[in-house]
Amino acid sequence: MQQFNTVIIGMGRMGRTRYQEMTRHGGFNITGVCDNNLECIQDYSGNKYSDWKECIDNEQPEVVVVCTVNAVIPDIVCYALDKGCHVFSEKPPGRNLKDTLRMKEKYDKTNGLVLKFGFNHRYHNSIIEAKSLIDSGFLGDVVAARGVYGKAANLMRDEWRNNIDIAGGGILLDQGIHMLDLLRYFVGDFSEISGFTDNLVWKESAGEDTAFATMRTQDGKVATLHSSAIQWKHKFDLDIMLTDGYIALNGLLTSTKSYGEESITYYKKDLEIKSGKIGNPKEYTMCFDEDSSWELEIKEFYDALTGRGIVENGTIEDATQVMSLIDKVYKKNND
C-alpha cells in the first residue's frame, strides 16, 4: 500500500479521531502531530510541535490534516496548499464565507492537489441508503425535505466555540451545517433562502442557540431546517418527500450514542389503499448498529490521493455552497 507522509494539526477530539482512523487505514505515515497544548500530544509517537508552521516546514509532509479551531483553518489550509501538500480539513470551512472563498481561490490555482472537507454525515449508512433509494427513482422525484438537528448544549461554557472571533457563529455553523449539507445533497442547490437565528435561552451567549431556515431551488423544490442547541435531548430527524413516496431518517450513530438508533424508513404512496389504510401505508425500515462514516471518508480521500477515485463529498464547491447559505441567514438576521 502506498503511504503518504502526513501531519495532523490540532489534536483535540477530531484530531485524535483522524489519527486513529488514518493509522487503521494504513495509507498514512503520520510523522508529526501539532497542538498548542502540548499535554494533548505527549502520548503520541513521532515528532511533536506547538507551532503549525514549524510542523509543516520541518516535516515537509505530502498530506496535512487540519483539525483546529475555525479561525485558523484558512491560514493552515492555504499555507499547506502553497507548500504543495494535499489537505484534509475539518468543517466548518472557516468562520464565514470569506474564509471559504479565500481557500477556494488558493485551491483553484493549484494543479493536481487534493482538498477535502470533513462532512462525514454523508457517509452514515442511513444517508447512503437514502441516496441510493432516491437515485433509483423507485419513489419518484424529491420535492421537499425537512431537517431537525438539535442537542443539549451549555453555551455559557468558557471555550472557543463561545467566542465569535474564533468560531464565527453559533449552533447553525457548528452543527446545523451538517444538516444544510445533507439538504443540498438530497434536494439540490438552493437559489433562495430565508431564515433567522436567535438566543432563546442562552441570552448572554456569543453565538445563537436556535436557527430556522427555509430554502427553495430554482425548479421549486423546498427544504426547511431547524438547528437547535436547546433541544435538551439530542435529536436527528430528516424527512424527504417525493412524488411517489416518503423517506424518514431518524437517529444517528455517533461516539456519544446519544442520538438514538440510526434508521431509515420509506414507503410508497398508496392512494388506492392496496397495502393498508389510507394515510397508513406499509412501511419498510432498516436499522444500523455500526458507524463506518469515518472509515469511508478517509478511504475516499486516500483513493483521490492515489488516483483511484475523486473527492465526491466535501469538495471545495460543497463547502462554498453551504457557507453561502449560512452567510445569507446570518446577514438577514443582522439586517
Second form
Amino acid sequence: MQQFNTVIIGMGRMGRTRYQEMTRHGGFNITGVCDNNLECIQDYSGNKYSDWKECIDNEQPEVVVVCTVNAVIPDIVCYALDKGCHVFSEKPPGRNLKDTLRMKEKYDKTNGLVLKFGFNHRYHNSIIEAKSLIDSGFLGDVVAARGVYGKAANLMRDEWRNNIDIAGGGILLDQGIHMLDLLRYFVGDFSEISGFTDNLVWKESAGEDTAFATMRTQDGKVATLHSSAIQWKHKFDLDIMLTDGYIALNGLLTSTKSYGEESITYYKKDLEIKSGKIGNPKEYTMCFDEDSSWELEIKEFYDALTGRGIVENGTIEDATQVMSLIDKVYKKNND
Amino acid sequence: MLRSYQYTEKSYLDVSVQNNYFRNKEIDIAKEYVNAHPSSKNSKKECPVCHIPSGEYYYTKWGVDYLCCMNCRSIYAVCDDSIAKDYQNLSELITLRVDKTYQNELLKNREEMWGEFIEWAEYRAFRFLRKNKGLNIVDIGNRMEGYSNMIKAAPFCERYDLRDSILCSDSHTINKGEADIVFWFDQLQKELNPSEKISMIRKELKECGLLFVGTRAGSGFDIITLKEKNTNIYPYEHILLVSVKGLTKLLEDNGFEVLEITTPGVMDVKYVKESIEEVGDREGFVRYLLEESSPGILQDFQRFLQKGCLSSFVRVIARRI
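Any chance you could show the form predicted in complex with its partner chain after that form predicted on its own?
Whole complex next, starting from this chain.
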C-alpha cells in the first residue's frame, strides 16, 4: 500500500480521531504531530511540535491534516498548499467567508493537489442511504427539506469555541454548518436565503445560541434550518419531502450515542390508502449500529491522493457555498 | 453490515397469506411421506452451517429429531439427504403446487406483498449496484408463477432466468458469471448441504453481483417458542432453519460479503397466538402477553421482533467477493 508522509496539526479530540483512523487505514505514515498544548501529544510516537510552521518545515510532509481551532485554519491550509502539500482540514473552513475565499484563491493556483474539508456527516449510513434513495428516483424529486440540529451547550464555559475571535460564530457556524451542508447535498444549491440568529438564553455570549434560516433554490425547492444550542439535549432530525414520498432521518450515531439511534424511515405516498388507513402509509425503517463515517471519509481522501478517485464530498466548492450561506445570515442579522 | 426493519400500521393478526385447504393438503402429503420414509437415527448430526457435531437435541416432529447447533444456533433435522431430496421431487406435491387454483390462491393472497418486495429490491439494487435498469436476474427455486411473472416484468429486469423450479424447465439466457442479481427465496430451508448450493449460486453471479436470500430463521420468535407445535414448520419441507448468525457465517464462508440483514416477517405473533394453547404453560410469559395484550401492543411486539432481527423470516443481501 502506498504510504504518504503525514503530519497532524492540532491534537485535540478531532486530531486524535483522525490519527486513529489514518493509522488504521494504513496509507498514512504519520511522522509528526503538533499542538501548542504539549500534554496533548506526549503519548504519541514520532516527532512532536508546538509550532505548526516548524512542524511542516522540518517534516516536509506530503499530507497536512489540520485539526486546529477555526482562526488558524486558513493560515495553515494556505501555507501547506504553498509548500506543495495535500491538505485535509476539519470544518468549518475558517471563521468566515473571507477565510474560505482566501483558501480557495490559494488552492485554485495549485496544480494536482488534493484539498478536502471534513464534512463528516455525509458519510453516515443514514445520509448515504437517503442520497441513494433520492438518486434512485424511487420517491420522485425532492421539493423541500426541514433540518433541526440541536445540542445542550453552555456558551459561557471558558473554551475556544465560545471565543468569537477564535471561533468566528456561534451554533450556526459550529454545528448548523453540517445541517446546511446536508440540505445543499439533498436539495441543491440555494440562490436565496433569509434568516436570523439570536441569543435566546445565553444573553452574554458573543456567539448565537439559535439560528433559523429559510432557503430556496433557483428552481423553487425550499429548505429550512433550525440550529440550536438550547435544545438541552442532543437532537438530529432531517425531513425530506419528495413528489412521491418522504424521507425522515432521525438521530446520529456518535461515540457517545447522545444523538440517539441513527435511522432512516421512508414511505411512498399512499393516496389510494393501500395501507388501510389514511395518513398511515407503509413505512420502511433502517437503523444502524455501526458508524463507518470516519473510515469512509479518510478512504475518499486517500483514493483522491492515489488517483483512484476524486474528492466528491467536502470540496472547496462545498466549503465556499456553505460559508456563503452562513455569511448571508450573519450579515442580515447585523443589518 | 446494515440492520433494518419494516413497519406498517396494518395488523397481520387477522390476515392470512395461506389458503387453509391447500396448506392442509401439503401437510398431509408431507406427513404421509415422512411416515413412509422415516429418517435413520444414525443420519449425519453435524451442523450444516458449522460442519461440526455441535447440535443438541431440540425437539422431535413426526418422528424426526431436530437439533440446535450450540455454535451458531441454527436448527436442523437429523435426516437422510436423499430422502429429503426425494420429498422435494414428490409428484403428488408438485402436481398440487403447479395446479392453477393453487397458483391463483397464492396470487390473491400475496400479490401486494410481492409488489412491495419488488419495489424494495429495485431500490436496494440501486443502492448497491448504482443501477436499477437493465439487470440480469436469475431466480432459483421460485414456485410461485405470479411472483415470477412480476419479477420478469419489473422495471429493473432486462433478462430473467428461472431455475430449479417446479413451474418449468430451466431457462438459460443468462450465462454463468453474467447475473447481476440472484434471487434465492424459501429454498435454504430445504438444504442439508447449503455450502455446496451457495458455491454453485456464486458462480452464476458477476463479480460484485448481489445475492438476495430469504428463508425461515431458526432464531425467530415463533420457531423458538412453538418448537414442534409450530404448524408451519415440518419435515422434510423445513430441514434447516438457519439463525441470523448462521446465515451470515454460511455466506461469509462461501465467498460473499453480507451487506444487509433484516427479519421483515409479519406473522410471528399471529402464528404463536394461534398455537399458544398447544404450548401450555411452557411459555408462561408469552402466553400471558398474547392472551392479555391489546392488538396494538401485539403489533408493537411484532415491530420489536423485526427491529431486533428476531422474526422467523430472514432476508439478506450479500455481495459476491
